[in-house]
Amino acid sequence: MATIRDVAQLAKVSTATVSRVINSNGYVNEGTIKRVKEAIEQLNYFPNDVARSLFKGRSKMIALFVPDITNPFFPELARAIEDVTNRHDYTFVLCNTDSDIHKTTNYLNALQQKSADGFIIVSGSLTEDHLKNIQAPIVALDRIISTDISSVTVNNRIGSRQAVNYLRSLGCRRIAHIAGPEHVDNAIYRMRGYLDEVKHEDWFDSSYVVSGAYHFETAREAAVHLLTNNPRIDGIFAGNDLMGTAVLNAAASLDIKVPEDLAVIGFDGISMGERVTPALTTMAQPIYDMGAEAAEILIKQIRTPSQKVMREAFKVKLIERQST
């Protein structure tokens, strides 16, 4: 394998000159640049990125942390972030944390030791205290970690109110909610939006809200329990689309017809919602735009450390399908 010394010898320059050409750092005349590049090509030389990152304190690496890679929402986010980071010549790393705080902090510490340039984090468990020793820029995505950290989210509470009112417009009179994890802020805001619309109804009590934890099986069991114990429910707002598909599965197992006897709406806009039967009505987030915006904000903060904290809140959009 060729070394930087081999390149320098072939180009008849010093190793320092080769380094300046590779890193575009300092003046080198055009003739010398041409000779160095020809030597690099002839020797098939690859600069040592690890050594470069140790020298410069940068790795051209950006990491995305997600809580559950099996939830289709997160691969769709990851695709957008990968596209943007690749366009800016960054290496993209995906870390699945399983919402485990120890696993998350271990990833953070390991990647910081490798001079990762920045982090995009989807987490409901990380706090400012966990991040106090992280020197690289951070952007929170899909949920807010701290007022001191840039974030990209959507109008969860408003979108949830729209979902409930849409079900009402269809004639639903008893609308239940399958909620996400109680420690995740977007799940909290979606539940609050639901409660804004139904908590004063004479039929409402706490039994109309059950946790699905943003997981299919948990949400399916919760929906079976909900529909069995409250047979007059004629509408369900699920806190995300994965749980919405679980509600459809539960309804089918109980011989409840959707949408004739039960209208179901989710929240996210993942492609899976189009592929189930009946197709799932949803409050769609602009998933690709959110991921792309998070990546762009992070790259700005990497390049300009004095960049102020940025907040981006996208709107959600009703997409009507067969489940309503």
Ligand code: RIB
Given for the second form:
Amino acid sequence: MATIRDVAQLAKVSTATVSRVINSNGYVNEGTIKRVKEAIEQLNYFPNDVARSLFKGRSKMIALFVPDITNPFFPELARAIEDVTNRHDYTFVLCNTDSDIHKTTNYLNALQQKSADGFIIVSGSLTEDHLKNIQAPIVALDRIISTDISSVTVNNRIGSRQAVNYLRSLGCRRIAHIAGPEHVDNAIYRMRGYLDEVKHEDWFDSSYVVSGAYHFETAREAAVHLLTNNPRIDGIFAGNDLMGTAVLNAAASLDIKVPEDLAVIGFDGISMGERVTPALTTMAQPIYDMGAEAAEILIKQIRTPSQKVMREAFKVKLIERQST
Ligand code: RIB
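Shown: the form predicted alone; wanted: the form predicted together with the named molecule:
What follows is the entire complex, opening with the chain shown before.
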């Protein structure tokens, strides 16, 4: 196990200089800093935990921020990220932000203090401005933060058009949409995909779009209201699977048979969708692959700070089940 003395000897400096480089305190010229860091890498020297965590983000810790830990989509995403980060010897930390910007920035600052090596963030409200003091690399997952930050998303708008066209192919003629939160970009793209397909229909008006906020209870109440007021609706595209299961619940409470009277399709591909009755047809996101890709991009950026911004967009896939 290399010691601070071995590092000093190899870099031809004093142990006090090595300590200054590790703790980033006191003046050290760039050439010396470079020699010391090379010696640390070459000797695979790791100071004790406290010193290490002060050595500019060498905490070997990666944090994932999710907006709603009660939504099954996010634990499935977290599973992939934990597998990849652990495989690369990083500690994985999961933070639930409740989509609250203050909670999000508090977590960011606290983990920055603990020298987190990098962040994978799912957020509909965070902007580049909130991140200007964060030195560690960031990857935006599922929702884009800015064009200057790497991201992993899916083809939300095209996938939504496919969902509506699939319902049409089954004979649905009046198709409604349960939308996600209006401040979340992927919910907006999914609604736009729905509107691309129906806004020119003679039956269409804004009453065919209701907000479910990506939440079960909100979506269930909205679906009851929608189906009660528009009994001719024969197809519903829900912006995520949790809302899709809420539509099934609402239909059952109104004695509407699925799929005989009403075809229902969701979006996400969470495993819960295959366990409800009837099982939920969905536009499945490659959840595990998305999480794994975000983790691989972040680790690349940690290891090569000059790594250029990367934007990966996966394709969703139709999974037909009993709800259609
Ligand atoms: O179900 C949760 C939703 O929030 C998913 O559609 C996912 O895309 C995330 O944005």
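Take the two forms, superpose them, and find the largest set of C-alpha atoms that agree within 1.5 Å; that set is the rigid core. Positions refer to the first chain, counted from 1. No experiment lies behind these values; they were computed from the predicted model shown.
Comparing the forms between the two forms on their rigid core, the Cα displacement of residue 30 reaches 2 Å or more. Relative to the superposed rigid core, residue 39 undergoes a CA displacement of at least 2 Å between the two forms.
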